[in-house]
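The chain below stands alone and is given as structure tokens, in the form predicted on its own.
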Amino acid sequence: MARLPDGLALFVPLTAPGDRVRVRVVERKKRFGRAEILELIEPGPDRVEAPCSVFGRCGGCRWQHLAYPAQLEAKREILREALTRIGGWTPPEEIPFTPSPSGYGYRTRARLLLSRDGVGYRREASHALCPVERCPILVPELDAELARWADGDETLERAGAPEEWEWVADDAGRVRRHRLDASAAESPPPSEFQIAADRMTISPGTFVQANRLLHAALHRAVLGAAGQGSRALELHAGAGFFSLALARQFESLEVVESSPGAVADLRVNLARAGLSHVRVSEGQVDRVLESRARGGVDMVLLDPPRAGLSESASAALIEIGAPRVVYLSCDPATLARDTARLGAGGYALQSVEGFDLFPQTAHLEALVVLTRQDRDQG
């Protein structure tokens, strides 16, 4: 961001912090304006050489020319300003930031575009194919099949419109490719990850997290603020990333996830580990939390999607009234949001933390613990 003389911020892509540069501005607004690298006269002390061959092009990965501890220092002032500005709250001085171990090499999920033309992403700001032959930031093995598949697969030749693929590399280095509008018959088997002490089936269409360098880390700290105790109840439990491990910490769990296909990989997940005291609940978070009482639950933890909890499920959680709410974001807004309004019913910030999930790109995942303050549990 830079200023016009006359005060306006102007947002400029692709920039690093102390570049001198000089812009065309393409657009100016009553607040703020947006504006085009014409010329790059002097880079910043932070600015670095993008390894990808389509960067500046291709609508991911937009911060793969700011030197890595840059980005960590971004992004955990990104964490403290949605937390400070959207939430009310005041954050600790220093909010702890757990690095990813490689900047590149890490992402063990991603979609891709198929089609006639290539395989590749989309465009920024665009739904066109940005065709890739190699792609820096996935982890080896789904780089090679790209590659492969750039390299002229006859499965392209077929393709009209760009498809929609998940592709995943499990724990085994096996890559399964699956086309997201594919029926359940055309489906290929579930892949397979060591989270813990416990082997995880996670089936096509089912969520896994990312960062394949970053889950021992991540499970850990999770499982950490959750503690043990009697009850537990997991909202947006997926396939049981954190389920299984939470479950041998509480005497009796309840998880809540809508999606059916990650319900079938939660149960034969909770099957092959021998956990017979957890409790299903297949559902929206909203319902599901109206039809509990309040009292009795030790410890919340949820892990909802980008858009966060709906405001008639914070109202939900705050009349369920657990002593210890653990929230994992991946978005600093709607967790900001979310958590202010648990601050309004009574509780208070007790922890955050950062994790760089996402390397080369603004994204992050937060990990709040928020604690009642009222000790009217009912």
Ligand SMILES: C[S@@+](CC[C@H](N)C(=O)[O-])C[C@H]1O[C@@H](n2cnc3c(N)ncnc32)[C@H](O)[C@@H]1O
The other form holds:
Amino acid sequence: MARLPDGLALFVPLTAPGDRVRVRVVERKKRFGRAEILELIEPGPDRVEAPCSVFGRCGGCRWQHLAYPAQLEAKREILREALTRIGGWTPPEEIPFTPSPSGYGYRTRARLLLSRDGVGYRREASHALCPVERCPILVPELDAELARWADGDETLERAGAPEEWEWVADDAGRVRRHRLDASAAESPPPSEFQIAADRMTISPGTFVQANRLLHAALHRAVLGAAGQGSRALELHAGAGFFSLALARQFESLEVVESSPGAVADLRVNLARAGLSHVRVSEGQVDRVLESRARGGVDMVLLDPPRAGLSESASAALIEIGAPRVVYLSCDPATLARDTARLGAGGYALQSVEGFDLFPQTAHLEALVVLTRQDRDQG
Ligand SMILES: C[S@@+](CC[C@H](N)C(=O)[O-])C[C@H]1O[C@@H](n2cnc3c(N)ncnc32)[C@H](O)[C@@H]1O
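Moving on from the form predicted on its own, please list the structure of the form predicted together with this ligand.
Next comes the full complex, this chain leading.
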């Protein structure tokens, strides 16, 4: 972001802090404008050469031109700013942030577009195909598969209307590809992931944490934050990435998940681990929470999609009143909004930390622990 001489905030994509650039203003609104780079006059201290040949055109990575430490610093600041400005919290100045062990070769799941014109991602701010031959953020197995397809796989020759595919590489290196609109009968077999002590099955279409290199660290942190106790409630459980270990830390556990495919995996994974004391509630969080009574739950873990929680789900959580709420989020703005609601309902921010699940992009993962304040003490 830069400022025009009249003070207007100007957003200039693909710049780095400290860059001196000549730009063209492409949009001017009342409170901000947008511009594009015409010339890089002098690079800022954190600018690096982006390794990807489609950087700038592809809608996937927008931060490859930033040195990795600067990416982490910026994400820490984005998280701190959201919690302060939207959430009304006072987070620590230096929020702990776990880096990805590698800034490239980490992504274990990718959505690709396939058409007669090639295979790739969508272009920035467009639905059009951006053909790619290699993608350096993918784990090596997926990158190699992409190179093979870009080179002219027979499936590519056959593709008529653009098709959307999801590719997953499990931790044994097997690649599973499935077309998003394919019937269950056409789907490939599930992927297998080793998550802490458990071998887990994850079917095509079921969510899996995208950065394979941080699976263990994220799992450890969430389970550590959840602690131990008698009753726990887990919302947005997916295939059970956290649920199996959580079930061993609590005497009873209820898990909520809306996707039928994920619930089917979850049941397989729980049965395989011999965990019979877990109640699986298939359905929307809002609907399940409506019928839950106040009290009796020691800890709630939630891991919603980017939209976060609805207002009514936040109100229901406040009503349940668990002493501890562990919120894992991939969107700092909705995290800040939802935790502000919980704050108004009697919760205090106990800790916050970040995980760089998505290097080379502006996305981040945040883990927040909230504790319920005794109402009598105000
Ligand atoms: C970010 S993923 C997390 C999954 C799981 N915790 C994991 O780590 O693999 C969010 C999950 O929430 C589920 N979900 C989305 N909206 C939901 C809702 N309203 N009610 C229940 N589950 C929902 C999705 O199907 C998805 O499995």
